[in-house]
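The chain that follows stands alone, in the form predicted alone, written as structure tokens.
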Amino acid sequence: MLAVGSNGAGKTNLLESLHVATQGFSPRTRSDAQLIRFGEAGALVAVTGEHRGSSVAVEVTLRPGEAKRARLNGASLRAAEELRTRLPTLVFTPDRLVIVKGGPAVRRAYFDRTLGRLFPSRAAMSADYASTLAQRNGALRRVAAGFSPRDALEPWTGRIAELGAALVSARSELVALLSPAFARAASALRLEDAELRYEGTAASPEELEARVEQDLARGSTGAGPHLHDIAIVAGERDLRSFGSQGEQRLAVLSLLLAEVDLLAERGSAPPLLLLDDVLSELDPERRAILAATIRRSGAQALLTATSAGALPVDPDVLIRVTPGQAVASA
């Protein structure tokens, strides 16, 4: 599907509404108030469709000062974010380039979310580690201030080492699985010799114990997966520092396409791809390659552009967007 319209017509709003309906949150902001039209008391996103051969109906209700409410096929969900475990969706927006050019924390968060999508049983690993890390850091500060004995650190040190080792193992496995698919997608888009590399090793209890004095002085844990990075490279160049914006864009697209491939390999239903303004900085050859790759993947995709000519193939559905209205034609 291709949504076209002039700048400011509402193409991104259409894409954002689909993300809210399938993931329970906006890819643009975590402030629900920003999703409600000025002067209105609330907002409703209602979507019907099909997933795994079954009909799907979603409603997400937003009101200022209240938690979002979501219903899936008439049943209320405990939290709107539960939708992300039911309706797989991948999104590209121009600000997603931060996955490549941003700091390590952004990449860790992205790959931890990917880990949860590909391995749902591991979705909580990062949050469990972060919670235990916060407990150990709190214990470090209490010990340093003289409010707790030093042996109060021992249970948290052992637990953080255990959870950290499991998280490093899971992330490393994920990167090893993603890297070949990422390289294939990147090569198809003419970004050659691309690969992913996990940078960091698990901190053992002995290593954590050996650096306790440093940790007490700084009030935080100075070793572990909360400090690791995932390098995104092409031809031995780290694209964070030595990639052009065009190469960074291709790398983010390649990550999404690699995940589509892995989901298919694992027998999962193809995700919904939401690609906002993805064509504007691609040359005609890469636009054609991207369109062909998406079609082969079997994933349903919504792309936005200012004109139908931006896509070098005929879309299955063309949506013309004007302020307050979107009209589709086959």
The other form holds:
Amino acid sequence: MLAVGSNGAGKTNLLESLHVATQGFSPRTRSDAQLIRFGEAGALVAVTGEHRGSSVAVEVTLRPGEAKRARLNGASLRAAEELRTRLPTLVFTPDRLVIVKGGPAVRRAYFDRTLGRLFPSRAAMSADYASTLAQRNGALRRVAAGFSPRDALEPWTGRIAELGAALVSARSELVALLSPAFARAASALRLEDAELRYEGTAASPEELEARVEQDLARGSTGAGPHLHDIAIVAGERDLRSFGSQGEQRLAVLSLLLAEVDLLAERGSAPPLLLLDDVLSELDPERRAILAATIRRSGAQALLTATSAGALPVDPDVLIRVTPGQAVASA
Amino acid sequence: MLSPAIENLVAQLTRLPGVGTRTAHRLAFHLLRTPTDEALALAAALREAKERVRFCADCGNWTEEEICEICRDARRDRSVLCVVEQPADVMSLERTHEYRGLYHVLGGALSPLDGVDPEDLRMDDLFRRVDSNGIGEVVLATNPNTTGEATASFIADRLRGRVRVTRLASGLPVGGDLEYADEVTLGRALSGRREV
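Alongside the form predicted alone that was just displayed, please also present the structure of the form predicted together with its partner chain.
Let's see the whole complex now, leading with the same chain.
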């Protein structure tokens, strides 16, 4: 599907509302109040469609000052965010380039979410590690300030070593799995010899014990997966710092396509792809490759562009967006 | 404007867990409408409970005596000790009628962020009981969350080699469908599967 319209017509708005309806939150902002039209009392997004051969109907209701409400096939969900475990959606927006050019924290968060999408049982690993780490850092500060005895640290050191090792091995496994698919997708988009590498090793209880004085002095834990990074390289060039804007864009797109590939390989239903403003920055050849790759994947995709000519192939559905209105034509 | 007495009642009720201002108002108005003796029965029950209920000197559970009913029960197995965070957890385990050993209530879980260290829990009492009372097994039944797991591992480290230490299994709710289990619980159950 291609949504076309002039600047400010509401193309991104349409794409964002699809994200809210399938994931329960916006890819742009964490503040739900921002999703409600200025001056209105609330917002409602309702979509119907098909997932794994059966029909689905989703309704997400937003009211300022109230918790979001989501219904899937008529049944209320405990939290709107629960939708993300039911309906897979992958999104590209221009600000997603931070996955490549941003700091390590952005990449860790991105890959940890990918981990949860590919291995739902591992979705909580990074949050578990983070809450245990927060407790250990709290203990470090209390010990340093003399509020707690030294042995108050022990259980937390043991736990972060254990949870950290599990998280590092899960992330490493993910990166090893994702890297070949990433290389294939990147190569198709003419970004050659692309590769993902996990940077970091788990900290053993002994290593954590050995650096306890340093940790006490700085009031936080100085080793472990919360400081690791994932290198995104192309032909030995680190795209995090030396990639051009165009290469970084191709890398983000390739990550997304690699995930589509892996989801299919693992027998999951193809995700919904929401690609905002991706065409304008690609040359015609790469646009054609992207269109063909998406077709082949069997995933449903919504792309946005300012004119229908931006896509070198005819979309199955063309949506003309004007302020307040979107009209589809097959 | 409400009278100062009502305001005070509302303020006191708001301090209860799970009670917001609106609920507090509703409760206060309800109490004012009920007959005097009924409303005062609540006050009396509150006073009586606060005056009579205390912690068991052995296990830390609520009791009206020096030693609680479970600890006094001669039929209980004195070689097994089940460690829980709160007295409410004792009630939950007792409802199973499966566990015949004794309990040890810690009074919480380790949480530096809330200022809870080992010395703030009944840890020393626990280690003393294990050393002196011929205990052969300690069952760790703290909650399966961040603080409960750390508390369990702290105790397990201290007791290693001194006594058999076990941890409650985590897995699927009985009578539920696999279909509705969340992925994390199901994953945990899968990795902790056993031979049949």
